[in-house]
Each structure stands twice: as C-alpha cells, then as structure tokens.
Amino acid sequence: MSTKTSEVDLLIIGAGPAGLMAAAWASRCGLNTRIIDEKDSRIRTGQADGLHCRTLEIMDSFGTPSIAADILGEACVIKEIASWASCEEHIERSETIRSGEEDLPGSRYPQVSLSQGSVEQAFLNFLERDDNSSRVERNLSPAKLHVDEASVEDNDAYPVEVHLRELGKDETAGSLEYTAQEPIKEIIRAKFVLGTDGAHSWTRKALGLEMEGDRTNKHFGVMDFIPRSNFPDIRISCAIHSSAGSIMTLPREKGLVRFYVQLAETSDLGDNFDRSKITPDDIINTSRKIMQPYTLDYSHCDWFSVYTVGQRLAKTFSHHNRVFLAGDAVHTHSPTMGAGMNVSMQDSYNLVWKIATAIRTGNREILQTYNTERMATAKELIEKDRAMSEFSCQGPSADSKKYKDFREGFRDFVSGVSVTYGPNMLVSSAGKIDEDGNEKMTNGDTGSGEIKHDKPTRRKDSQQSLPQIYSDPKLATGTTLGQRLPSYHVTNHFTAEDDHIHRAMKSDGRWRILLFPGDLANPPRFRSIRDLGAKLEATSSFINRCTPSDQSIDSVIEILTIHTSNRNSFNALDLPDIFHPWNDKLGHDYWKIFAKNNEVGDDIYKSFGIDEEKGCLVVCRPDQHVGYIGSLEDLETVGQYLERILLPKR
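For the sequence shown above, give one chain's structure in the form predicted together with another copy of the chain.
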C-alpha cells in the first residue's frame, strides 16, 4: 500500500499562537496551507497571557470573522499600572500610570490580558468560520524532514518533504530518531515549511540548530487565581517592591489575577533550586508577606508554575529560505514582560506574506529579509528581558528605579510599535549607508549628519544585492522607515465615518500607497492629483505591470488618498477611477479617500509630520511597515521600488 502524498504551498508544524497566526495570514494571502499539531486540543490553562497593542492591531487587520472582537470581548483591559513600594513595614502606592492611547500615541489599543488558550481559541474560531482557511489537524507529528537542496531555487518545485505520523492518545512527538514502527500516515511535499513547534521544537532539531544562551539564578513562581484581598489595586497591573521581595501582578479575565512572585535567588548559576517542591500555598504565603498590610487569600488556583529566568536564541531562523522557524522555537526568555506570545505571533506575521509574494512573483530574495528582520527583533527582546528581570528583583531602596521611568525604555518595544526593520530590498534607505552598514542622511536642510532624535539605528542587510533605493524621510518626519505606520483618525470622504487609518489597511496581502495631496478643493491641486491618477491607471504604469491582467487594478497595490479639504468643497467622484475603482457587484469602492479629521483631536498630517503644501506619498508593505517615502512628483522611484519586489520574474 503506497503512502498518501500531498502537495502544499505551506506546511505549518505546531498550532500554538505563532502557528495559528501563520495559518490565519496564509488564508488571507491565498496560500494552500496545512497546519498540524501533536496535541489533541488547544492549551487549557496558563502560559502566556499578555497581548500588546501591536498584536491587537494585527488581529483586527484580518477583518471578519473577527479575531480581535473575540479577544476583546473576553479579555481584561489593563488601563492602569501602579507602583507600590514598602515604607515602614507596609506597602504604599507611589504612582499610577495610564496605559492605552494616552500613553502610546499613534496606536488605538491598550494592553489586554487573556489566557493563551482563549487567544488560541479566537484563532481557531477564525479558521473555523473563514471559508479559505484550513483547520488544524491534530494528533499529528512530523517523523522526518528532508530538503532537496538541488531544487531550492526552483520556483515550481516542492523541495521540502515531511513525513507525518499519527500519535496515540497522550503520546507526544518525542525524539528525532523516530524509526517507523507504525506506518507513516502521509507524505507532504511542501514549497515552504514553518516550524512553530515551541521551545522544544522538533523542526529546529531536525535542522540541527542549537539554542544559545543561559539560565540565571533568579527563581519565580507564577500563578493564576481568584484572589480574596482588600488590596485596592487588585484589578489593575502592579509592580510591588518590598523588603520581603517583589511581585508583578496582572488582572485577568473571569475574575482571575496573575501574580509573578520572586521566590529565591540562588548563589550558583543554574538549577540548584528545587522547583518541584513549590505549591500554590507557598506562592500565596510569600506574596502575603510582600503585600503587608493587605490581606490575601485565594478560592481557586487556575494554574501555577515555577521558572528560572533565562534567555536563549537560535543562530538562524531559516534554512535555505524553504524551512523557517518562528516563536519559542527560536527564542525563549522569562515571561514577566508578557512579550513571548506577542513576538512569536509577530514573527509569523512578518513571514507569511513574503512566502505568498515569492510564490506569485518568483522573487525569492525577499524571503531572506525574514531572518534579518526578526533575528534583530529577537535580540532586542532578549536584551529587554534581561533588564526587566533586573528591575523586578530590585529592592525597595530609596534610589530604586521608578516603574514609570523604567517603562519608558521598553514600553514602545514591548507594545510592538517601535520594532523597526533596517534597510533591505523591502525597506528603502533614509540616506547613504557607511562602511559599517549604518545609515547617514544624504541631503536636506540639516546637512549630512547622522540620523538624530529617537529614530532607532538601522543597519543595512549585508545580503542586499541590488543598489539601495532612497526615500526622502523628511517629507513625513512622524513616520519611520521600516517601522509600522502609526495610526490616527481620518474621516471617510464619502461616508463621513471617523476611524483610524489602520482600519483601511487590512491584512489582505496588498501593498498600499498612501497619497497626501493636501487641499483638493484647490483647483490646480485637484488637477495635479487627477493627472497623477491618470498616470497610475495607464496600461504602462507600474501598478498595471505588477498586477495580473485578470485581476482588479487594486488587487496588488491599493491607493489610499488623505486630503485636508472640507469634504463638501469638491466632488471626489470626478477623480479618476483608480481612486475609487468600479466593481459590477459592489459598485464604486468608496473606502479609499479620506479627509484628515480635526474633530477627534488628532491631525494626521501633523502627526505624520507632513507639510500640507508639499504633500508626499508613503508606501506601506502588507504588514503596514513603511517601505518608502517620496514626493508626489517622483512616480519613477516609487515604481522602481515596487517593481523590484512585485514584478513577476517570468
């Protein structure tokens, strides 16, 4: 009997947060996908529970069926974070910080908390309800993985072969050296494989990759429980430092609270602390001492665990750009910052659209950017995690760091909004690159100094082969090349609805050119934007060249226009069709032209640092990261930039 063999674009191994994010994204990108997991159900209790602003933005960007609505309907919103420190034998509140939009301008979500199981369930609901999605196939594990190196560069090939075996109840994948006692269930020939199989990743081991890094001597207990306490801040997040130790708290859904409690600091590095002896009562007793004079008890312990702080990272996240690794499979660290699940999901969000583009265009070079972009992020994550561990263990001394100041340094990173990718074929350069790979400004008022203010240092990918394309970042100083576009309010020109610009930037695989033409009620301005539209919709335009002829003009690159005029002062339906393409079934697309919105109190031109007279255009990748910033006059450069990525190779 011959074993069943199937071909897929993408095989995802592991249906944790990173794998599920990949599966949802793959459906939106039209990939033929399979996703397997060794376990017979999603996780039930415990593990990760923090969701940050950027993750919620991504979830919302998938549209209906709404992952974000499922999550937000159930999650607990963290609106405030308080610091408590001991002061003569009892703790006192020293400060309270607001979280959310007040704290993080340019984003519309606060931090929320929800058990990993419920987060996974929201994705499972999406896969269940979405017509193009594949469902998770359970009790399956890879038994063999082979990459045919001869065909890795062939765009039509399926160079990765994965043998699947079925697991018995409660059996897990186990060792690599699986010698088929039972027959292999199925052989999958995949164009691409993504290993999101967690910290003990089978896939990573099959590629022969080790994790590098170490454990520290800091031991923590983590517990989800129903508290009975008169501590007034029990339903907000707290950092508590007393002479008896430290606690970080997080309110959770269904009346739960999570406590991270410092249990011990051992003298030697390593594992000489007996974690197996710790009970929930130990964690509560230690907490009670720290929280004097407040009472603390619990009526139900939902989950608990004891861990030793440590950080590990894999050497590479990809193999021949055919097998990729994401999430805990390539980076682990302590959970206190609540970043793990978020960064893991953001890994696969970075990857999947690139696979779809590579398959469609034959352009395999863009796949390399996954490794460089996400490896840099993982390194930053590990640095921040070290700092966070230090902070949470500090005593309540007079000169101890204030939470508020400490938070400044990692808030933007943990929220996910400051993650910035260096210049590469997907991210144009802000200025000349020096020999060390660092950017210098090229032209402009300030001369050719190094990039200043809070823009992160960006290093050019060494693998870059084509000459770099240059942006003019001074045209939109409130945005950052390589970073996700911030989001502010705009008003839909036709429907008068106020919403964040992000709501118009759905995750559907499309690139977007955001046009900022200023005041269209001004006739010369109106005429010039009308002419620009005519150029963009001409047969020879880069948009038409990058778009398959049987698809609508906005299927690969979408134009969004944000003007500054009074909406009643000109007729936007007199602009060329490319600004509101026609479709026989749906009519005109009225969801592409916006007016800046002054009423809600934010001004997107000001926030983006765009001069209303000059205007500009900003190109966003399908993951909303800014790839290019240029003037409205220079269509040639933007065309060059996009054709490099999107023009089919054949």
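Rigid core (definition): largest C-alpha set, two forms, superposition within 1.5 Å. Residue numbers count along the first chain shown, from 1. Since the structure is predicted, the reported quantities are computational estimates derived from the model, not experimental observations. Compared with the form predicted on its own:
Once the rigid core is overlaid between these two forms, residue 542 does not reach a Cα shift of 2 Å, moving by less than that.
When two forms of a protein are overlaid on their rigid core, residues whose CA moves 2 Å or more are considered shifted, and residue 584 is one of them between these two forms. In the core-superposed comparison between these two forms, the C-alpha atom of residue 363 has shifted by less than 2 angstroms.
Can you swap the form predicted together with another copy of the chain for the form predicted on its own?
Here you get just the chain by itself.
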C-alpha cells in the first residue's frame, strides 16, 4: 500500500501559541495550511502566562470572532506593580506604579495574565468557528525533513518534503531517524514549512542548526497556586527583594498567583543542584524567608517547575527561505520578563503574510526580511532579559527601591509597541545612505546618528538593483517608520460609529494607504483629493497593476481616508469609487472614510503630528507597521515602493 502524499502551501509543526498564531494568520490570507502537533491536547497547566498590549491588538485584528475578546473575558488585568525591599529584618513597600500599557501612545489594551493553555484554547475556538481555517492534527510527529535545493527558486515547486508518523499513547517524537518498523502515515510536500515546536525543536535539529548562548548558575522556582497569606499586595504584581532572595509575583485568573522565586546559585550549593528534587513546599519555604514578616501558605498548587536562567539564540531563523523557525525554537530566555509567548507569536505574525505575498507574486525576496527583522527583535529581547535577570537576582538595590525608573527601560519593548523594523525593501528610509550602508537620519524627531541599512534590493527578474525609497517622516512626526501604527479613535463618515482606526485595518493580507487630506469641506481641497482618487483608480495606476484582474480593486491595496471636516459639510459619495468601492450586491463600502472628530476626544492628526493644511499619506504593511510616509501628491514614489513588493513576477 502506497503512502499518502499531499501538497500544501504551508505546513506548521507545533501547535503552541506561535503555531496557532500562524494558523490563524494563514486562514485570513487564504493559504492551504496544515498544522500538526505531537501532543494529544493543548497545554492544561503552567508554561507562559503574560500577554501584552501589542499581542492583544494583533489577536483582535483577525476580526470576528475576536480572539482578544475571548482572552479578556477570562484574563486577570495587571493594573499596578509594587516594589518591595528589605528594611532591616523585614520587607517594606517602597513604590507602587501603574502597569500603564494602556497609557502608551495609541494603545488600546492593558497588560493581562492568563495561562498558556487558555490562550491556546482561544485560538482553537477561533479556528473551529472559522470555516476557512485548518484544524490541529494531533499525535503526529515529523520523522524526516528534506529540502530539494534544486527547486527552492521555483515559485511553483513544493521543495520541502516532510514525512509524518503517528504517535502511540504517551509516545514522544524522539529521534530524528526513524526505522522501517515505524510506518510513515503521510508524506507532505510543502512550499513552506514553519517550525514552532519549542526549545527542543525537532525542526531546528533536522536542519542542523544549533543554539548559541549560555546558562547561568542561577536557579528559580516558578509556581502557580492559591495563596493563603496576610501579604497586602498578594493580588498585585510585585518585585520583592530581600537579603534572603528575590520574588517576582503575578496575579492570575481564578484566584491563582504565580511566584518566580530565587532558589539558589550553583556556586553556593555546589555543582550538584538537582532540579528534580525541588518540591512546591521548597518553593513556599524559600518564599516565606524572603517575605518576612508576612505569612504564606497555599491551599492548591496548580503547577510548578524549576528553571536555570540562560539566554540562547540560533544563528538564523530560516533555511533557503523555505523552512522557517519561530519562538522558542530559535530564541530562549528566562520567563521573568513575561515576554516570551508574546515575542513568539509576533514572530509568526511577521512571517505569514510575507509567505502569502511570495506565493501570490513570486517575489520571494521579501522573505529575507523575516530573518533580519525578527533576529534584531530577538537580540534585543535577550539583552533586556539579561538585565531583568540580573535585577531579579541582585537583592536589595537602588533599582529595587526605584522600580519605576528601572522598568521604563524595557516597558515599551515588552509591550510590543516600540518594536521597529528596517530600513529594508518593506520599510522605506528616513535619510540618505552613505557608501558604508549607514543611514544619515533627516528626521529630527527620529534622532540623529547612524542606522545600518540593508543593501539595495535586487529582484531576481530585474537586471538592476531597485532604487532606495525615501520617506518624509516630518509629515507625520507622531509615527515612526518601521513601527506599528498607533491607534486612535475616529468616526465613520457614513455610520457615525466611533472606533479605533486599527479596527479598520484587519489582518487579511492587505496593504493600506491612509490618506490625511485635511478639510474636505474646502472646495479646492475636495477637488484635489477627487483628482487624486481618479489617478488611484485609473487603469494604469499602481493599484490596478498590483491587483489581479478578477479581484476587487481593494483586494490587495486598500485606501482609508481620515479628514478633519464636519461629516455633514460635504457629500463623500461625490468622491471617486476608490474611496468607497462599489459592489453590485452590497452597494458602496461605507467603512473606508472617517472623520477625526470623535466622542472620546482623540485627535489623530495631532497625535500623528500631521499638519491639517499640508496633510500626508501613510502606507502600512499588512502587519500594521509603517512602511512609507509621504505627501499626498507623491503617488509616483508610492507606486515605486509598492510595485517592487506587490507586482507579480513575470
């Protein structure tokens, strides 16, 4: 009997948060996807538990049913963080600060805590309710991976072959080599493979990639439990430093609290520190010594583990731009910063739309940006994790007594809102490039100095390197090239509904051009934007050139307009259809034009640093990161920028 053979656009190995994020994204991009996992069910207890505002934004961007809404309905919101430090023989509260992620520029969500299993379940619910999504195929393990290097440049090929075997009860994936006695259930031929299979990644090992880094001699216990205590801040996130050690706490759902407890350093206990001998009572007993004079006990332990602080990173996140790795498969670190699950999911979010674009256009060069963009993010994560680990281990110090100042150094990064990409072919430059590839910044708000710039991009179907695209960031000083676009309230021009602009920027694979024309009740301004619309919808426009002839004009590049006028001061339907595309069954699309005035009082022009008289346009990638900023008249440069990415390869 011959082995079943299948072909897919994307095979995802590993159904943790990063893999499920990839599956959700792939469904929205219309990819033929399979996702497999060796386990028979999702995680039930323990593992990661922190979610930050950018991750929740991404979850919400997949639309209805909202993954973020499911999460927020169950999670514990982190509102305050208290710092406690030794004072003679006991600890005292030295400072209480707001967590404040919802206070960050253009942020919609707070920091929350929820078990990894519940996060996975929210994704599984989404996939189950979405008819276009793949379902997790469990008890399946990859047994062999082979990349046909002769066909990796063929856009129609399926160059990655993965052999799957079915696992028996309580069996794990095991060795990279399988024997004839282990029957292969199926052979999958894939255009692309994504390994999200954790720190012991089978996929990474099959590619022969090694992790580099180090492990320290510092050991922590982590425990989820129902506390019985007279400690007044037991339901607030805390950083506790005493002469007996340190504890980081995080309130959790259903009355649980997570403790990260400094247990020992190998140098103190010798080289035979045995993690397997640590019990929940050991963790609680150590915590009691640190928390004097407060009492601590527990009625239920939901999960516990012991980890050794360390940071490790793979040399590359991809192989021939056909097999990719994300999350713990390529970067590992301590859990004390609460960023690991978030960064892992954001790896997948950065990648999948690029895979979809490469399949549709044949432009595989954009896939190179996954490695450069996410490698830089992982390196920054590891650097900040080292600082946080040192803070957690150093005992009472100036930092522990002024935690707010210390936290300011990593809050924006951990929240996800300050992650910045480029410059590269997907993110235009803000300045001139010298011969050494250093970018001389021209935007005073971005800062002076040098940024190392990618080499000029060369399409394989072109004889010349593509010209560098330059933005004019002075036109929108409240946004940053390469960062996710902040979100502020606007009002739908036609429905009068008040909502965040992000809600109009769903994760569906489309690029967005946001137009900020100012006052459209001004006749000359109205005529100029009308003329701009005529150019955008012309047969020869870059939008039409980048859009398949059998699809709607907004299927690849969508135009969103935010004006400053009173909604009743002009007739928006007098603008060309590119601003409100017509559908014979549904009529006009009434969800693309917005007024800046809103019930909340946000001023998106002011927040973005846009002059209402000059206006501007902002181009956003499918992941909501800003790729280009320019004047309303500069359609030629916008066209050059988008066509080199989206124009189908001949």
